[in-house]
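Below you'll find only one chain, the form predicted alone, shown as structure tokens.
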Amino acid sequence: MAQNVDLARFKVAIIGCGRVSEKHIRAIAKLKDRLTLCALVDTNQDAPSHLLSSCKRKIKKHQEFKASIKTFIDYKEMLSEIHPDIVAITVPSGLHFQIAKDCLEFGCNILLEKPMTMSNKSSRELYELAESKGLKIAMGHIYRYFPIVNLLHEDMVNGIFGKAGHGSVVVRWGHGDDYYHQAAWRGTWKSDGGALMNQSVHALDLMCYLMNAEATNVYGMIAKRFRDMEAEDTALGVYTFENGALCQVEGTTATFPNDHEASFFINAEKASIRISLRKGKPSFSITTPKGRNLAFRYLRRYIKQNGLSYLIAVAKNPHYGIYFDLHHAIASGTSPIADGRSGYKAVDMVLGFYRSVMKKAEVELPLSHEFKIEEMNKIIL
């Protein structure tokens, strides 16, 4: 293999300018050295616009950046003419799948938001269809690029922790009704779905990713308790996992807008280990059965292993390490640490959780056939 592959440059389209995608042009903006955004696409003709000024304050050289970007209404039209290398689609959920698939018929990379789609089956055909071409899939799943993530990830796996007991997972992740009332398709079953799949999904998947499992049953609950929207602001449920772990998860949009906490705790045989982000601030402890905690050490090691400035610009941005990750991906043919084969498994205990709901009984995963997040439509909350 050639080397210094992380020096090449991609082109970079943005399909879709709604409020995450700023992330996206700060950590584009940031790796200008790898990336270079040559186009936004939105169906409103000014968003765009509204997308590059909101950004103005956060981006160095600002009128440089945005003078070699092309906006388009149309997604196919700017396929045509732009050839990006590298497609991020941060469209309403349920317009993922046909978008995602097109840009990959196309021969593109993707980076995709989370969830991938809205049914087990059309997530797995982007990740198969993928695999078919050479191309690669990132997923929005942020927490897996937070600080200190990858080498828990990489400690479980070689056995450092020893056995993994059991698991939990907090989405407290308020939105009050005006969130939902901004946007005809939020909180719906067909666009969004509810707390589960729109907040905790990639909750989910860091579950999975730092017990290096996979889910194989779910029971579920949910309920609606106090927003204004078709899906559950409120879920509850218990996963078991390939390894005899257990996980309960909460994931709630029920909670007060200005008070976002996310945290997960697994209790290992040699370690317990807790992360949580709270009104932004981050917090970890990995503590031995003799009370030492080695998060310090655990940090050193991170800095170490990638530098101070790379851990600062995730720490700010976690869609700057996907990239970053992505970049190198497809320079050294690797694949990125949050693949399509996690999209669609994410997507799937998502799913299984609410087929659980469905049925109220205990559900096995992977599930056996396709089930639509709009088959939810059933349920009378």
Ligand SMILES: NC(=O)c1ccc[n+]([C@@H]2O[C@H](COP(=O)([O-])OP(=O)(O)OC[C@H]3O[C@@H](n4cnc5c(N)ncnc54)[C@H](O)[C@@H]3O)[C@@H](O)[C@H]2O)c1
The other form holds:
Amino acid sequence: MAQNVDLARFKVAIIGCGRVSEKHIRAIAKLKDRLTLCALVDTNQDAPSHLLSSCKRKIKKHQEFKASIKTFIDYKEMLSEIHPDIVAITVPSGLHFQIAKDCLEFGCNILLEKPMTMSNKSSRELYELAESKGLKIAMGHIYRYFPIVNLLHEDMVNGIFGKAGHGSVVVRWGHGDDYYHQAAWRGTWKSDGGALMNQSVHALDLMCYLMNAEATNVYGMIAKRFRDMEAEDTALGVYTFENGALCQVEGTTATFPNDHEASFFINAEKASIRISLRKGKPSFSITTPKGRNLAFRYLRRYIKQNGLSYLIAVAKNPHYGIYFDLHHAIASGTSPIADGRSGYKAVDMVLGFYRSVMKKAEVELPLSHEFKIEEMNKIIL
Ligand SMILES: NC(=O)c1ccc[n+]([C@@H]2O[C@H](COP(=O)([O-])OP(=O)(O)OC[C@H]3O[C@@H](n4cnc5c(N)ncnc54)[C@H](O)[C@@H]3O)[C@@H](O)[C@H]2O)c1
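For comparison with the form predicted alone, would you give the structure of this protein in the form predicted together with the named molecule?
Complete assembly follows, chain above in first position.
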């Protein structure tokens, strides 16, 4: 292990150069003293150069940054030639499993976009494979990396907030039909899922992280109200957590695309916690039983722990936090904040919800059998 872990420098490759990859590339460029982007892979051979030119103005010394990058259309060829320390997998969700498995078998740590895979069994398989090889999986669960979230988790673990009573999570992440028509995989049961699997899976993960508890039951309902897609554009349900807390969930892409909102509420014995991101603007409050808002106290504590420049970087691009944390986890032999376990647990929560829709009944978690999202094809919405 390196003496000063933060000085270790790792080679990164990105597989999939579509919409989300720009966030990855910006994060890697900003962490240039720790990470070097060595390869971009896409089956569409024009995608890497489009990606690089789309972030030209957002990356300092763009020419120099570009110089270390080789492009490939076949990820297996890239693995053999580059031998990256970290592979970011940003391909359509239905392809996550096979590519992630190949990368882990090749000996690479991975940053896997959410959702981990399209079945509970294959998600768990990736987690176990990484564990058996001593490799890290960092999940693209961006909400865990929002400022102060780690402190709220820490205080919940330490009992500062007392017992969690109930919670609520709202993901109104509107997308128009144009989004679903952009690529054939979007909104299909086989390769994506709907508002719950794509847009809400990391929000459900955040509720587990904040509650410091896992879900034990779920009852859910879905509908397709406005969007031209195969899967649901609206999901409403209720989870029960192992600590007895209830959590209601609303996940939808049927709202207006220019009014994105992700909001989280936890009612605990000694505080009510609200975190919200609306139209890109974050807000939060931690209210005591006497009505005092501790938001600034938490912000000061966060800045003291991480520094102001880190806060600004993660607020602008949470993927920066994921890469920073993954670098630290590899160099120091610790676990990433959004680790592989959080990946398969979140997929289990979503698939349990879908299973409940199929059965029209409450379902116990974790699921006892394999459930692949494509089984939802039997449901006509
Ligand atoms: N964490 C987040 O905030 C966040 C945000 C958006 C998307 N995502 C996730 O990221 C993933 C990608 O989403 P997107 O919107 O960028 O998709 P996209 O369709 O815009 O991009 C996917 C890219 O992968 C390429 N590709 C397909 N098969 C490939 C293969 N076998 N090898 C190499 N490249 C291949 C495609 O050509 C395309 O360029 C999805 O799983 C999605 O859920 C996460």
